[in-house]
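As a starting point, one isolated chain is supplied in structure tokens, in the form predicted on its own.
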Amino acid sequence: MTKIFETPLYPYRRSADQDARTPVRHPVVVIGAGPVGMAAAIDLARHDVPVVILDDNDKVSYGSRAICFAKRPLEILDRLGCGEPMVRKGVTWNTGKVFFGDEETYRFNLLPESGHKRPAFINLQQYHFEAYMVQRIRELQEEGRPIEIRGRNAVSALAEHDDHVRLEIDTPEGPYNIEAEWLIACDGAGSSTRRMLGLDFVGKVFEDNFLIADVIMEADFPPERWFWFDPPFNRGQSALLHKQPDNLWRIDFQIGWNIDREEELKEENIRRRLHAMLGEDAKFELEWTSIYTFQCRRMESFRKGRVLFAGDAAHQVSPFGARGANSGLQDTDNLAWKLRLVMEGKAPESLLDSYSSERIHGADENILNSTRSTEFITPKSEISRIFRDAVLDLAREHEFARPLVNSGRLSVPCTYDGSPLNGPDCPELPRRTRPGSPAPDAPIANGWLLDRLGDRFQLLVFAVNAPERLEDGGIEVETIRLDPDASPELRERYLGEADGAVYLMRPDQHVAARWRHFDEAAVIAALRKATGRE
């Protein structure tokens, strides 16, 4: 049977910008045509924003890769009208459990409380996620939308000016040019284009290796994340089980620094290293395997003139937590709409700046993350593995221990805390939705709080009087009426024991600005510096 990270998708074909006597200029090119830079060609062209996909490659990812896809992505996905047929074919997981030797120290639940569409997380190979993305793009050039993906067409070269990005593209047919007025490059942490403009990142390189494993197998392990501190089977080290579609199974083996990858990898030392955890009579496949090394860094800027970085391309972080391609998507989510709005002239491209502001917080925030759990998980010391090992002693009986395990802070979405773009705060409203907060979902009349949100300016209006829409710069404010005791979930997370409220959302789902009361004039100016006009 042929896999689908072996079937071309987006084949080469000749474009009529390889016959142009001059190079053709297109409004937006995205460099990449994996998760990132797909997520941000379909928000861009759902707009009606004219966007060119250009990826040396034709096919999806080999190997699952990223799998692991949380509660705030995935609601961005829905977003993007593809999130449904996603989380129908992953492996649904809220819950994970952590060993210390061959014992359970403990076990957590990632999302606890109820009135949520979408669960914790969902385990899904990194091919079919992006097969569903190929496939959204395909609906929307059935739709009439401007959006194009262009298989085995690599950036070799760009030259910046002051309005565009000039690139030289190399096909099987020979090289051609086209220019940009915005370029966002997605293509990744080996990233050319951050390469040909001479940009790097900063950060830290941690001295250890995993080896993955993606093993097809018949097993009734539970779906939910399980990991090894110091296993039997992996004396030392730590391993972690992650179930995915098709009876594959991800399987990671922390192996050290001083290795000779080359013997890692042979499949004779894989099989040994999977009999040992599994059992010397276990069945199994090898689908993928690879070894890879923590990397916590980023660029000191994510805008470089009409370059935009997101993804790897920016910012690159340790596998543990699952917040390489979470936080890519949540790249894209801030940028497609400040975008749009500057390319449409009603805002300015300082606007811009805060995308880089932003998701630089947001990535400070996973490299801190990620950084803590590399060193709980590989100590580089005698006496730190002495307290970590203490730690998981006590956190058998005691429950004050749990929360300093770390076994990989899993992903959870950034509130844009300090940002120039927010508001006015009131804070006798629930802490949790504070301006900078992606709006935390919660079941309304007849659905869900966030089928109703995003992709323009909303004000959320709670037992307030309101008009039913504003209009400031060309930019519009649309009203939408809640009951606030529609849901317990809704009041508790949007009112709290106010008896009124009124939200002004960003396109993003973020909270911009709240009040008690509503003053128009108070809504303008908010929405004003939500869009740096202020």
Contents of the next structure:
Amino acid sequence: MTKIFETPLYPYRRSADQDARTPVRHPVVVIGAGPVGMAAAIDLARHDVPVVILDDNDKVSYGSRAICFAKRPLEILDRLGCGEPMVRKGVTWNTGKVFFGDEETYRFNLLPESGHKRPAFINLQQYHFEAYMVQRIRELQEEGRPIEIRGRNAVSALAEHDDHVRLEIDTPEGPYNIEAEWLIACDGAGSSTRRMLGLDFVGKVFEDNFLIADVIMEADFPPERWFWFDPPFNRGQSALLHKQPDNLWRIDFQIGWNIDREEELKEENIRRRLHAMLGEDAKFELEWTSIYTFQCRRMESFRKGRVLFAGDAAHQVSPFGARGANSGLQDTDNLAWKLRLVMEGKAPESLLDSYSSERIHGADENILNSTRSTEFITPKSEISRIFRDAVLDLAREHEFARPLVNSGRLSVPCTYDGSPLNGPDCPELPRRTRPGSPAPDAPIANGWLLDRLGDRFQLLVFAVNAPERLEDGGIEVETIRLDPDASPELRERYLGEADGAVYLMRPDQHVAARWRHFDEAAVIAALRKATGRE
Amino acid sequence: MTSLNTRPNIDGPDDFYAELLALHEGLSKAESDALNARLILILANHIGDRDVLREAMQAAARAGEKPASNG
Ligand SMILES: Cc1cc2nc3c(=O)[nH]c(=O)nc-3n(C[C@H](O)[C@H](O)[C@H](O)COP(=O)(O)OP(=O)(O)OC[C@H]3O[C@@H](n4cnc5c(N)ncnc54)[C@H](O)[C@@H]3O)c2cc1C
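For comparison with the form predicted on its own, kindly provide the form predicted together with its partner chain.
Time for the whole complex; same chain goes first.
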């Protein structure tokens, strides 16, 4: 049986563009068919913005990469129409165990908050994730949406012009050129777009290596996240065990900085490590093994003229906390509606600068969190290790020390506090839904709040009077009336003690502004602010 | 807002000091360092107030600075 990651999913086909006399111009070109590039393209095509994705490969991602997908990205995927199969296939987990030395120090339950359609996390191999996205692209094509994916199309040169970017593309049948009015660079951590435009990517490399093995085995470990500090089978280092679908297990060993890579990657050595961990008679097969070093860095700005950077191309974090793909999906969630308004002439180009500033805010939060986790997992000085071990020693007996244990702070979305797009707040209303926040889900009559939100501006109206719809400068605002008592979670998250409220929601399901009462002039002013028109 | 109390506050200072040293008796340097770290964490949690903790950290750092030579 050919495995999913060996099958070409978008094999090279000659495009009419290759035979055109003058380069064909496209409204949007996306470079890279990773999770982030595909999400960007799907989001735009759903709104009939024509988009071409170029990838130098023709298969899903190779090797051990993302496994943990968090609630917010799952909500974004629901909006894109591909969350359901992923959640169905994925492994849902809630329990984490922390081991220090020979013993279990404590266990925690993520205690998922009630009243959300999606779980806190699922584990799913990145190759499955990408295959579902390709499937979604095929569905959109069948519906006649303007989306195209070109395999084995490697972008080799770029030239920036006032109203477009010219791309040179290498294919198995030789090079050709196209033009893009807007270019979204999702070409990963080694982004050649970044390099071709001479942009910096500075940050910090962690001087450590991680051996990552994806192991197929029939084991009766529960679907939990197990994390070891200084285990007997990997002294002085850390290790992680996590379940994926199809009896696949992700195992990470921290192995230190000065290693002999080739030696470490020999199958017999990897097997020796795994037997020390899983027991001498454990039976398993290796699906992948690789050694990674990790880094944290980001670009100075995620926009350069007509080129927008998203995902690993724009920022990179160490994987503790599962923030890579998760934050990349939040980039495209933020970008797609803004680009659409700019392309329709309904918002000024400067709206795209808010994409950069809002997502830099998110990237910095992710970098901070993952840097701190890395410091805890791999202490860089003697005193750092002393405190780390003190925390772990205390955690066994003392509850107070457990929140200090940092084996990765799992990805949560950021709130765009201080964003230039934020309108007025109303301090009487709950803090978690302040302007800039992603809307928390809640049960409503016949379903879930988030299934009703997104893709356009909306006014959430709780027990006050407001018109059916509003419009300003060609931008429509749809009114959604909600019964505050539809569920206790809805009330608690959106009203608190107040009896009524009005929320202006952005197309990415973030709160733009909110009030206790409806005031048309105030809503219109906030709409202008949220679209960069003031 | 409470602030860091830097006036004498410990009843029986000599006894307390002796107890602190006794705790470290017979420990290697590494064991003592570990014990100090645990103690700091326990005390810090008891105080809890981030402003007070910050003041305490600054006071500890300042007291270790070399006095400026004057003249
Ligand atoms: C061990 C490990 C564990 C991880 N765990 C997690 C996790 O649990 N959760 C999580 O969210 N993230 C995790 N990540 C991070 C995650 O894998 C990345 O953040 C994610 O793949 C980034 O997606 P992307 O689309 O931005 O880039 P990529 O997936 O790197 O895709 C870039 C694409 O661009 C193409 N490309 C590059 N150059 C060109 C060119 N010149 N022309 C055409 N195409 C080009 C490439 O072929 C590729 O398909 C992990 C990463 C690693 C290594």
